[in-house]
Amino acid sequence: MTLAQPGKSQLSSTNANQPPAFTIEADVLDVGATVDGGQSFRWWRVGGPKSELASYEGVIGKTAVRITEVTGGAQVEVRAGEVPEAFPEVVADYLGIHADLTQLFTAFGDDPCIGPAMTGYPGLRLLRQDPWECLVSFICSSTSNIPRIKLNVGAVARELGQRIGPGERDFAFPAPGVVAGAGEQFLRDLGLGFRAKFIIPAAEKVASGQLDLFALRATPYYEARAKLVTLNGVGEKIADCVLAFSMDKPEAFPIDRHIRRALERWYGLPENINNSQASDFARERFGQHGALAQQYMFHRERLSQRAKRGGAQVESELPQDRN
């Protein structure tokens, strides 16, 4: 897999009344699995039946976009909002296009779980999100599920964020100071429940500069994780999600029930070890490929479990997982 350079893409429009559009080039890119597979929670599938490649609408920064998977990459349409300089590069960076997937496949092509997952689901990538939105999203993930997380994060954006387009979800994510000013009860009234009492203190620390989330991108993994877990409501799992999906920490390896099940199934991990020990095991095995390996493992296990419910979801399961 040799990835084309997305920086060659240019914003273009054939009509002044049409929004700009451009193509992000990549040999392999699974748009749906990447933006709407548990890393981020403000993307929604639009158009087409499930059997067809679909478009996904969402917001990157203060720009509302539609991303459609095409042969050789993705077509990106700016729907509304600001169009920053070099926006194609911004989108490519967000989608993790610059990562060389061949490194993972070369290192773990024979791995019993990751090898088949990469062959069966090529093009899944790690997002590089805004750290603040990512942190709030995964605080919202505590004892929740993807539909509810999307509902909670979407409500925060809708009620507190800046409107950037005409669509019902066209809102930039609110800044930490705005969230802090809204207060805990406001977030509870939006349906966030107990998570509100964790989000407000986090917003206050980030808004005040006591915690610099962007600085953590340049901070070594264990030090960055230690700073995140000082936040109430942020344990190692939530911290690892933020570190993997927004802070350039490729060794981060979040552990949830899907990953526990996969580690026990494919690597003989004992059931009686705790999540911290399981994460240490995975980091030792996968090293600097940990975050990407975790996503392939998560994707395979999640689709396998969904397929057991029957219906059209069966088609997404790997043949070797059908029993």
Given for the second form:
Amino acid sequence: MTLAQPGKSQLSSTNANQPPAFTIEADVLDVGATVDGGQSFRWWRVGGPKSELASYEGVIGKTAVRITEVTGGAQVEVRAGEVPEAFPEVVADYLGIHADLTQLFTAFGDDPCIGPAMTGYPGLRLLRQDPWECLVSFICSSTSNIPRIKLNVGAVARELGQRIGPGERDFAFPAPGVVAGAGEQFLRDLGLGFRAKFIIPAAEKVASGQLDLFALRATPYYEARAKLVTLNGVGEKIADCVLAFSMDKPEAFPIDRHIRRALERWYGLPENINNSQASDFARERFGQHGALAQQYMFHRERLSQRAKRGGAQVESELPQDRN
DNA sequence: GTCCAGGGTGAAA
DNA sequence: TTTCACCCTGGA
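Give me the form predicted in complex with the DNA now, not the form predicted alone.
Up next: the whole complex, starting with the chain shown before.
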């Protein structure tokens, strides 16, 4: 499998009155699994029936976009908002196009769980999101589910973020200072529940500069994780998600109940060890590919659960058990 | 209508 | 190391 050169994309519209559209080249890119598979929570599938190639609408920074999977990559249309310099590169960066999936494919093609997953739905990538939005999103994920997380994060953006387009979800994510100023009760009234009491102090720490999230991109994994878990409401699981999906830490391996089940089922992870040890176990096995491997594992578990409820058929084509 | 699970965390036991 | 409260939404 070959992949496109990083960042090879170009603007295809030059009319200043037309919203720009451009293509991002990537030999494998599964837009839906990447943007709407549990890494981020402000993307929505739009348009036709399931058989058609899907489009997803969402916001990157202060730009409202629609991303459509096309052969050889993705077509990106700007729907509204600011269009920063070198925006195609910004989108490519966000979508994790620069990562070389072939390394994972080569190293784990024979893996009992990851191997079939990579063959079955290649092109699932690691997003490189804004760390602040990512942090709030995963604080919201605590004892929640994806529909509700989307509801909560969407409400925060809608009520506190800057409107950037005509759509009901076209809002930039509010800056830490704005969230801090809104207060806990405001977030509770939005339906965030007990998570509100974690988000406000986190917002204050980030707004005041006491915690520099962007600096953590250049901080080694363990040190960065240690900084994140000092926040109330952020344990190792949430820290690993933020590190993996926004802070350039490919070795992060978030352990949740689905991943635990997968590790026990496919790799013989002992049931009696704790999640911290399970995470170490996985890092030992997957190393620098941990975060991506975890995403393929998570995606497979989701499809598997969906198939059990009578939904997708993709999983039924993959082996159901070890050996 | 009820019941239950849902990409956890922190404090108390 | 284990148990429990924390909030509340969507699906069965």
